[in-house]
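Okay, so here's just one chain, in structure tokens, the form predicted on its own.
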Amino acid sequence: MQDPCQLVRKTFGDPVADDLRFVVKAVVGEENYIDMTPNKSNNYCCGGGGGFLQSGFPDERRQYGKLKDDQIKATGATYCITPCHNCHAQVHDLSEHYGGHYNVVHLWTLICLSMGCLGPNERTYLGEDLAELLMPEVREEEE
């Protein structure tokens, strides 16, 4: 999981980190849990925040964020969750530019996900494994 650095590293630190990671565990189910390293307050900025990620620099940016994308393939996990959209949007693309085979993907989808609330459009960013997953039924309107 991608600790954001506005919530976790420049705000409230490792508590809200920790709380995140029991969401996660909750949702994902704990064996299926692989955190980074460093994490938490120590955890690598992925270089999409604060601006960045509309700066108009993409090489600049993707080359700042390749520290992340590297951390994220050292673990082998094939999902990356992001609690935050600029991380969402700068992993995703960095997992694109490097060639990461990684999926990136929301909090909040996956939390959806687990409730079964989860639409047929807001599966875009989940992989083949999860994205039929709880599939709601398809209601048609009769006419």
The other form holds:
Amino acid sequence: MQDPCQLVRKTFGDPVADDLRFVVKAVVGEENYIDMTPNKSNNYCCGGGGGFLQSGFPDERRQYGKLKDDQIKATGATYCITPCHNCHAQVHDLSEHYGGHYNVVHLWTLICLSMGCLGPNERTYLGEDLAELLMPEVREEEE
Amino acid sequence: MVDEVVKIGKKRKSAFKDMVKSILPEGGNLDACLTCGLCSSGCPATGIGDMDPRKFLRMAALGLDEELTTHPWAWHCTMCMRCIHACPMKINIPQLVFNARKAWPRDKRPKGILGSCDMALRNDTCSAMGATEEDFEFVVGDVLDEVRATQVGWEDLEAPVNKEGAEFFLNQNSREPVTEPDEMVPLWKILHKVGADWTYGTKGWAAENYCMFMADDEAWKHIVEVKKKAVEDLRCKVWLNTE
Ligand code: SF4
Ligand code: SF4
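We have the form predicted on its own; now please give the form predicted together with its partner chain.
Every component of the complex follows; first up is the chain already shown.
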């Protein structure tokens, strides 16, 4: 999981990082969770912050994100959870650009998946392994 | 890695650094640097454009104003604050960077950020993608209708807009309503499950604030004030902005 700088280091500190881990572990199972190093308030920014995604410096932005990509790959995890909008866009791009092809998901996606209520149109960022998992019941729309 | 030596002609006084110091509490400690390099060793932007945070700060200390306020690195630092977190002297490099951004002529600042800021100033939604009040209300209603009609057990899901007196006023990044509206649904479901009393507002709903990244103080302040007023007008207690 990417600790968002904005939420963790810049605002609520390690307690909120611990809260995030509590939720993520409850959702994916403790044994499936791997932390990056360093993390929490010491985490590296992914490179999506400060307007970098919009500033028109894609090469520099990816150079910045290389450290994050290496960090994610070092965990061997197949999913990176990004509980921040900018992080999601940036890490998703890093995964494709540097060829790691790990999946990058919003926290809300995993919470709803684990509750068995993630609808068919809400699965864009899940990998093939989870794409059909716990699919809730749907009915055809009546006109 | 820094392989280019910074050349200093004569001793110069940094007007830029003095300006930054004057607006920071206790001068932001800008003179207290030990040159230990902790900031640079843990900064992902180190090496981009042959720059790093310590070098940037030293350039300010040496009065290299011209170089500082024109070097694009001001836009490569994300102001993530890891350096100040690591720095033994708590030197506020991101503030220095913010002010370096501010020193750029407005029309020379990165077009993507400039465009997003200007777009957000155009109407009270504060959307950097230009989505209007009507667009937003329509998309939310449309997505909600579809979920209620097709997803078993979610016939009474709600996504309130302009609900007066709600506990939470929720902001939403423009990307969802504009480009991937279905991504809003999981959040609504979670709020529904926990019984949260929440609402969107047609005004001030967009979470992003590019004017802040632009270092345009007036515009940044305006955006925050529009959003604050939207929250207050609906008499909501908590303003939730996840950006
Ligand atoms: S960490 Fe602080 S004291 Fe050390 S070089 Fe950087 S700014 Fe100077
Ligand atoms: S705030 Fe800027 S200089 Fe400091 S660690 Fe982050 S990117 Fe580097």
